[in-house]
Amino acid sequence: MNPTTSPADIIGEFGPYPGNAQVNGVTYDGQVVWWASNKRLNAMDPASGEIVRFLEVPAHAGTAYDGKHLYQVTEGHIHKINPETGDILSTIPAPSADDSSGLAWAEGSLWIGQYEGRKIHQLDPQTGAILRTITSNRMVTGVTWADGDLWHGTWDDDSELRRIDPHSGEVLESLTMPEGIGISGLESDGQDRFFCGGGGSGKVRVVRRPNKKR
């Protein structure tokens, strides 16, 4: 089956931000968008793009939120973080020391991308054990779930947001980004928006999520 393909509808763009050249992981806690910038996690107002506060923690790749805590990938580990204080509460190993990319929380599990490995792993959040693996045919950056659908981003001259079958990895839908615009972190707001990290551009972009079709 050929996937449904359409241009991504970019409805907002924030940044670049002074002193934060890199946007890595992205997540949303229902009030603010958290995005990782190597040495800190930034809390951004999704309406204005203003950074309202930040946490000084290592933040080199994917970011997730489970409804209470933040999770951050950095240098082969995943830290569980108190979003109020920035305290690291626990740490589990990531599946790869240097190839982990996006991170998401869904169904009581963490979901982590492998960039060059072209995979998405479902992880036990207590131990880091791999529960299952989904294979992609492109390098995987950000990962998110939206209304039971699994999406991931890509990073290339022809980057896209892809809705994939969570069992087979088959691409079901593709939103193509403008040429030269890649996706690092990715998060759904649970409604009609995706928040997309722009990597070295230092930008966070907002893409409209298409109506769910079945």
Second form
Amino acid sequence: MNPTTSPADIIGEFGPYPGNAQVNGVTYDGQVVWWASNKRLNAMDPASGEIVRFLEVPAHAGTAYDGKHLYQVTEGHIHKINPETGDILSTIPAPSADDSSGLAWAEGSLWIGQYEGRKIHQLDPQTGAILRTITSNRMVTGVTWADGDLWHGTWDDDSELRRIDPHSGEVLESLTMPEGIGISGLESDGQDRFFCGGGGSGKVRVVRRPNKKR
Amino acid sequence: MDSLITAAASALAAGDPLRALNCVALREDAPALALRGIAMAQLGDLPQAQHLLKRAARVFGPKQPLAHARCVVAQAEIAFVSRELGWPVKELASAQVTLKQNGDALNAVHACHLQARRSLLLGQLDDAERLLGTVDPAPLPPIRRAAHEMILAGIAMQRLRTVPAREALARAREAAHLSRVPALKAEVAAAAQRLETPVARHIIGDHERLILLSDVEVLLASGTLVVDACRRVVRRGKVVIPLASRAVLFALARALAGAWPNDVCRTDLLRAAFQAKRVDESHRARLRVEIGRLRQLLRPLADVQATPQGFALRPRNDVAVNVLAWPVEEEHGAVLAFLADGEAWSSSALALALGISQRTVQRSLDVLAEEGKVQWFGRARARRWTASSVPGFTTIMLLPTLLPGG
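Moving from the form predicted on its own, what structure would you give for the form predicted together with the partner chain?
And the full complex, kicking off with our chain again.
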């Protein structure tokens, strides 16, 4: 089956934020969008784009939220973080020391993308053990689940958002980003929006999630 | 190697650039150009030095990679000392590789240190640390070892880790002493002095005292609520609420924190927030709106409670409220607050972040630069500003290590 391809509908753009040149992982806790900028996890009001607070924790790659805690990939580890205090509650190893990209939470597991490895792993959030691996043919950046669909970002020469079959890895749908615009972190708001990190552009973009065609 | 080059090289090594110039002044071959460049750098004519070294690098070309790479390192050092941080760092990184491959380990380390200093000045602490991590300082000669420790100390101070900063400075002092270079000793002493100079006022209730960087470190780690006027944030531990671009909200937070555990009456809050001499009904309405906003932003750390007279700050978990302020009340505090994080800012980015005109920002920066509180590097649109507490580039030139055959 050929995937349906359409241009991504960018409906909002925030940043760049002075002092935070890089946007890595992105997640959403229902009130604020959290995004990682190397030294900090920033909490952004998705209505105004303002940074309302931040946590001083290392934040170099993907970010996820399990309903209570934040998870942050940084230099070969995944930290579990209390969003109220910024305390790191526990740490598990990431599947690779420097290739980890996006992070998502779904169904009691962590899902982590590997950029050069072109893979998505399902991890045991307690131990970091790899439970399952999905292979992609593109560099994988952000990963997110939305209504039972697995989406991930790709970014090498160009960038797109892809909905894939979580079992076979087959691409079911793809939204292509305009030339020169990449996706680092990715998160859905559970409704009709994706929040996309813009990597070195320092921007957070909002992309409309297409209606289901099933 | 011809005798004039050798004579010029030894004159340079002995710190006599004029004698060196006498030997090679009219020669246009590559080694002579390089030596003339180094001599001009030692004489303080950096643009001319840069020009000569560029020509030397071109004449050496790819057929003499080692000499070429040394010229690149010297050019980079002069560029950074001249505060031209836009200089192509990629060339410096590849020069480092060439030097290492050709057995010039010392200049390879020097190239690495130059990159680390640049990263430190730009606020890229992780990069600076990663670069230093590739160098083992133990076998280095004292000058290079002192430079290494100074960069480490700079990173630690930026991260507010005073114990490792102090340790690195002690090692730097020892190495500088061994090097017998007076300028280097003075530079280490000046950096160490910064750790013993008050950096802020600590205010809690009616008590106020000047505190050192190490005290700031302890206070911020104590888990109490800190309203930090130096950085214009409200914080508890690792949770930080930035208010630098929200002047009214910060003024309110500061006034409430100053009075804690008591409340502040509405009139005083209005004075603090709007500098209103006379207060009318429209001010009161605006105060209600602003307090509502502040309450919303502070929610994770504190409540802003209404009292019969006004409002009071009520931190969560019953922690104490502290205020940190500049040692002297600072007119251009908003600009300094942004620079206090160690990042390098353009004036246009500052204007954007502060929501004020670029001319106003520029005026503040000029005043602060005159007082030695901020420093700049780069030209025109590439100009960036940092707080002077960020260790910059020194004028210590280690160019004689570049000598042909050296």
